[in-house]
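For reference, the chain that follows is the form predicted on its own, supplied as structure tokens.
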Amino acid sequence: MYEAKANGKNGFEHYSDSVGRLLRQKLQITSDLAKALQQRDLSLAVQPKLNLLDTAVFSVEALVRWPHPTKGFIPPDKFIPLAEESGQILDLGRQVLAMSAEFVASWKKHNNADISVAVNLSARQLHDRHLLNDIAVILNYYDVDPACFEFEVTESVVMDDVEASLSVIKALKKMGARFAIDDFGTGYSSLSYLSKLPIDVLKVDRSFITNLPENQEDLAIVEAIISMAKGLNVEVVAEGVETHGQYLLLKDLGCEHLQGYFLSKPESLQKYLQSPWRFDGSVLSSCIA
């Protein structure tokens, strides 16, 4: 049943032995991820943005990171679209956020500097009424300033409501936080209503980049997003970069933000903040800040 709706609703579905394997896993995953958000098992890593103005990391995003007790690693993939369908999202949304908003305040004390944290929200999470108030909870927590988040949220999300998006992104923007449309141009946003939400940030799908720069499809529609970007007075970032000729065709079309292993794989919080990344113009060396 929950495979036909799945898949269209007004269908059918017979059953097979891998069908029922598959529910079974699904079910232990959701009732394993209730554990370990009940005993704060999860963790982040962060990835660091590049400016290429001045060759400095000026934001990081928040990665969320499971290390299972008997399964070993879980990646987000397998178990962040189940958490979204249980509504453990809510849970895990602000285990994150908190987590986040600590590494904030330490880098900041160990530093004496700020940094930019961006952190994603699901559907869910975006039209939940106790978004706002969880987020000015938690930043009070831990003394932090909202300027120091990014919220970053899939361009369908955003274009599935419109109107309930843009109110609770208004509210953010009037908290001090930034906005960013994620894996832009893959879903199909109204350039009307782009034109007046208030963002910050687009970051260009990793399916742009992955075959640049060969492929000129993809590189025709990653300078059109770059030049609507310049247009519409908001950054771009570009993420996936992985190689050498990504970066520098990149680089050379004006994209002054990357994110992608060819940077910097994802770190933990502590191992970053114990030695942060610091880019050479070639690859990222580790360095004490």
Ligand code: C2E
Contents of the next structure:
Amino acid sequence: MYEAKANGKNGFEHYSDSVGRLLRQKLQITSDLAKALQQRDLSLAVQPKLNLLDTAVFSVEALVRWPHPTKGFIPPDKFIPLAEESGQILDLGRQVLAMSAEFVASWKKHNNADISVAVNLSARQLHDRHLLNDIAVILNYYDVDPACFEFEVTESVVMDDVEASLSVIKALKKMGARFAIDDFGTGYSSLSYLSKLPIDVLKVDRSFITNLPENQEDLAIVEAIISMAKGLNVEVVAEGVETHGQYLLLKDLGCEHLQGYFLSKPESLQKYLQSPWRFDGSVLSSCIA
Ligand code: C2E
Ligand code: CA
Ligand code: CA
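Same protein, the form predicted together with the ligand this time rather than the form predicted on its own?
After this comes the whole thing, all chains and molecules, with the earlier chain placed first.
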């Protein structure tokens, strides 16, 4: 029944061994995750965002990591949707926020400077009536400035209920935090809504970057997004930049914020605190355009 529902309304699904196996796997992950949340086993990786306009500004995206005791590393794409379904995402989200706030505080102590951290919010988190209070309590506990935080929500989640999203975005901005639309280009934005939403950042989805510089259609889309973002006075970030060629092209197109394996893979918080990432350009000399 759950499989049929997940595949859309008015559908049906035969019970088979593979459906049963899938269901048992899901239940296992959900019950293991409950244990991991209770034991505070989750950790964070951070991936830097390069700011070509001001290389002194450090910003990173916080990405949750689950080192499973027997199954090794389980990717977020496998357990975030299940946590969303079960409601565990609310607890997970608070833990991610607390780890991010602790990171901002430690960074300040070690480096005597601010760092900006982008935290992902799912649909359920965005519409949770305790969200704003939770954020205020956690940031206050770690004594960190809300201006150091950016909240990323995917385009499809924002556009799914624009009015409800708008009131949360406004409240987050009032608090002093920034707001980003994630995976932009995949979620059928209404352009008239887009101009009314007080967003700070558009993150171009990785799928449009992957086939650059060769793919002319993707190039046209990326160019259009960059020029639209500039017109709206919104910062634009290219995600999933993996090659030197993509880096040079995006720079030429006027995309001033870049994120991806070409610059750095996500790394543990501890690593960043011990030896923070610096973009010294040396990586470029070992690459062929
Ligand atoms: P996302 O928010 O779009 O995060 C970017 C994903 O792309 C990350 O995967 C990152 O490791 C990966 N990535 C970054 N640069 C590159 C690149 O150059 N090439 C390729 N192939 N991949 C790259 P990750 O860490 O596996 O996270 C997957 C998704 O899980 C995230 O997508 C986000 O939607 C979700 N997620 C992760 N952490 C959290 C969290 O704390 N809360 C919530 N609600 N969702 C999270
Ligand atoms: Ca994100
Ligand atoms: Ca993304």
